[in-house]
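In structure tokens, the next block holds one chain alone, the form predicted on its own.
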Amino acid sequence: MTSPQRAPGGFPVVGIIGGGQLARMCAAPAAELAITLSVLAEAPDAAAAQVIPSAPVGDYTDVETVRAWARECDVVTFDHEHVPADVLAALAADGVTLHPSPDALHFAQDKLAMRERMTAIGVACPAWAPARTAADVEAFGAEHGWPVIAKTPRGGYDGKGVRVVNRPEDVADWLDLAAQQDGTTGPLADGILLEEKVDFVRELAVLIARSPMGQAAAWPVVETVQTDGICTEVLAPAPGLDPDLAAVVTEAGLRIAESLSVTGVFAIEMFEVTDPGTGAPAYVVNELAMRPHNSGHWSMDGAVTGQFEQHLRAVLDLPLGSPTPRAPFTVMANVLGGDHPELYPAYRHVMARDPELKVHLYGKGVRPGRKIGHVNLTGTDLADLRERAGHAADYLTGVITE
């Protein structure tokens, strides 16, 4: 492998494993900071590889790949959250910085350890529990009222890997491959996780930063609308929100934080439900992303520092950034992929009908489903930044054609 140009003066390189649109969102913070990237891509054509010159192929599950790779890196961090155990491994053993740490990251990775944690230090969530036979299912049914959730504890994303159960058939199959994998490394290999089916207000996120110095930053907490298990758009703030309940669910992440000793941006995503006993404003956690999220790309419009300048300085351990909101909304609304291959049309489209919408599109190639990109829009009056920003990504989705 090629070394990458390391910046003059004494600059870092960053690597990133995987070429997602969440390394190519880091080039032009990285290019402000003077700090090289490193990519190891799937593919020449990835989204980061078209933007950042130091992306070679390679596979992340291949050890001795990812060890040559690293060798010209200061420090590692994740496109995404699927390195294997062995390779995360075989890095710290060669003294590689790792951000966030094999200990962390497994957190994200492994949902039924995540809820044991969560459970321990305290942080409200769903009923849940480990299930690896229909009899396991049905009391959790009977104890908890139907439909369940029934999820895969590792490997599921934007809704895939998770089911509404209404009976244990609903789960057979899975229960199935729970016992062939019983001792080794699959999705299923600790059983399903199921959990209670939360009647929930809305959902919501937090994004937190965290150094390995132990500084922290938190950005607004965020609401977040979701169709067919995608998150199509983000509300920054969560509109209406009881003031006492942010403060709380940061508080809470924050806590998640220091207990789990994450390094880097993360998110957490969370349903606000109705407190039975009080009727007060509460929170249970849904899921860990350990990188950053979706959920906060409002911020590299919307915040003093986006969410991925403040990743690349948490994981370098400079000073953070202020994570302040830049105007009193912002609204970010995902593009999805539809039936129009050709996007540069509709995107001088969109930019030239309202000149202050931010467009980033991620290079990637059009499937219908597939987050291709997303618009942001700051201001006051939240419903007619909702209103342009969703025209604008239903326009490039080809949604609309006016």
The other form holds:
Protein chains: 2
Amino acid sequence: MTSPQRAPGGFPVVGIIGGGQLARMCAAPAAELAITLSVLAEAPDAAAAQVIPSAPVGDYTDVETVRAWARECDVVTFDHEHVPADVLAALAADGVTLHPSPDALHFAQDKLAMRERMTAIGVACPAWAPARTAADVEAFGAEHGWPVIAKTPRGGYDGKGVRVVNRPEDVADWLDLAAQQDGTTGPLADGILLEEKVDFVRELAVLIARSPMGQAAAWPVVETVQTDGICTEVLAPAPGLDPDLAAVVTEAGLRIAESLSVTGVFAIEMFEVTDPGTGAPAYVVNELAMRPHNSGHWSMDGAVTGQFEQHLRAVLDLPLGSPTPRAPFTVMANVLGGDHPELYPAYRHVMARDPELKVHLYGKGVRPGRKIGHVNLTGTDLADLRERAGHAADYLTGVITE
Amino acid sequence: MTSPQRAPGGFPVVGIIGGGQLARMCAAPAAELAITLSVLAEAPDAAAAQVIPSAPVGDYTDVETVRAWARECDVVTFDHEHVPADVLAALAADGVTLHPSPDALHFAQDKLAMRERMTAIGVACPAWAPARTAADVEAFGAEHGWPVIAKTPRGGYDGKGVRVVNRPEDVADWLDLAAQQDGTTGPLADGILLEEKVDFVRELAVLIARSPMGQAAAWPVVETVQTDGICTEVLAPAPGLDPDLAAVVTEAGLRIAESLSVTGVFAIEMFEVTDPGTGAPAYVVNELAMRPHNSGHWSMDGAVTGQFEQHLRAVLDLPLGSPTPRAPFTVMANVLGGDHPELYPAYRHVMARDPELKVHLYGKGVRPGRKIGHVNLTGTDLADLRERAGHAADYLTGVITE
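Could you output the structure for the form predicted together with a further copy of the same chain, given that the previous block was the form predicted on its own?
Below, the chain from earlier opens the complete complex, with every other chain and molecule after it.
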């Protein structure tokens, strides 16, 4: 393994475990700041390995591989949250600086632990409970109404490990697994997580950066639009959001960051709901992502400091940059893989149609439904921005051809 | 030489001859657009080689080295204008797509040819003439007043090859060389270039992108501030510039682009002067740079499309992006090497003092006076932006320590 090449002048090396698009998008701000990246990649053609000179291929679940790689890094951070606890523990024991820390990551890796902590610090959550038996599920449904949402506490992500449950039989297999794993460290050792199905107005997200010295900065609360369970669009800031709710949501995000000692950028996905008592707008927390997040891609072009620059500054304990938007609105539309594998020819069309369009592709092969890029548009007329961003994303995807 | 790794989906490889900061700053937009770069670098630790995976080391004056490297590229462009004519000719003969073309580059490499063409197309220039003898110099000074400016037509850049001349003896050595080189292809074979010393109000620059299909886009005219002959600050747009002069200057730039068939981004450095007849503001062209340019670094943060993204789009004949500024003013301040080699510790200060500051360092070792980076600030209060950008640049430089 060759050593990553440092810039002269005392500059550090930031290691990133995982070579996906989040690591890839750190490359631009790292180059600007003369910070060297070293990516532990899944493959030589991983998204990040295409654009970062130091990207050795290695298995992030193998303790010795990760330990050897981390020796060359001043700080280690993550492209994803799936690094096993024993690997994290070994790095910590070696004295490697990890951001976020294993203690913080625990709450992103274990949804039951997350719910317990959120509830303990007074953050609004859906009604929830662990369940080990069909009777537990039956009781929860009877109390909170059917259907309910069932989740595997560990190992689930991107919609996997989540089910809509109408009766206990719908999770009979998970309950069986939970019984088998009782007393182990398996994903279902503590049972499954049940949550009430929230009747929400829309989905929101708040993105926060926090540094080891405790400085924190929040971008404006955004609205995320999901299609078939995949985020397709982000509106920044969330249009028409009640200012009191924006303040409450941001304060909740900062409280979570502090309570969990999160370091780096992290995202809290929320539901906007209507308080059944007062009729006022309110929120409940849905999920945490302890890393830069799709809901923050707008910031790359729409904020003074984008999430990837901010993440690098945070994990290096440098002062944070301004999260202020550059314009009244930024719209991000995800580019999902479609039917045709040739992406580049679409550039002529989308760039000619819209000279303000900012295209970000990840160097990933096209597979239907796979997130392969996004586009950003910044301006003042939200409806116009949405139409244009949506058109560009659909054209790149191949959904529309004119 | 290993092949550069293409992104799947039909994406091209852009080759850049030279691994300096201009090549380096192409890395961020290339990654965003999934365009692969291959840099023919001077050294393994060249500015661009630190951040671009494909950066073989090779001598750009060696025909076979450059030919072998260029075979892997769909388009070849330049970090600098010093590639010898025989190398360019060999690439063209191989069918390599070069942007800008050798014919266009000729005018950036030969100041006499440039002055002839500018004059032929009616662009305002200082009075100028070639000189071969002391009598030529004497006659020019007698006509246009002493001192005059003498330049070596080829091979001079960054203030080298330029002299302020008070009498013919000041260029006796160059005249001797010119006599020796008469009939050869040496830098002084056509004599030396004399220009009147222009009594200017300030220096301006116009930055233009032009694509092979003939589309062109101009950023707003900027003011460049020089200290001891080195650009230290750029104000975008040039504050208080007469709108008629802005239009005339931009039109002149577009005319030059068209006449010279420039492709890619190029800069025209100008003097703002006062028309001695009418007293109205006017311009004369000082120099051309046929590549992205220091006077355009502000656009990386201050315009919808930065010059490096635009250069990639232009050389690939993709539709150009909008050059519209994001805010009323952007100030760029160059970071020049100072006395202390440790740059990174200064980040804590400058980032804490100014969360809006955008820092761009080039990974270059510190040498006094060397351009090692720049900072950008975007906003509405020009005086405030200048104070803040200047402070940050001076602090990074080590000129001030508080």
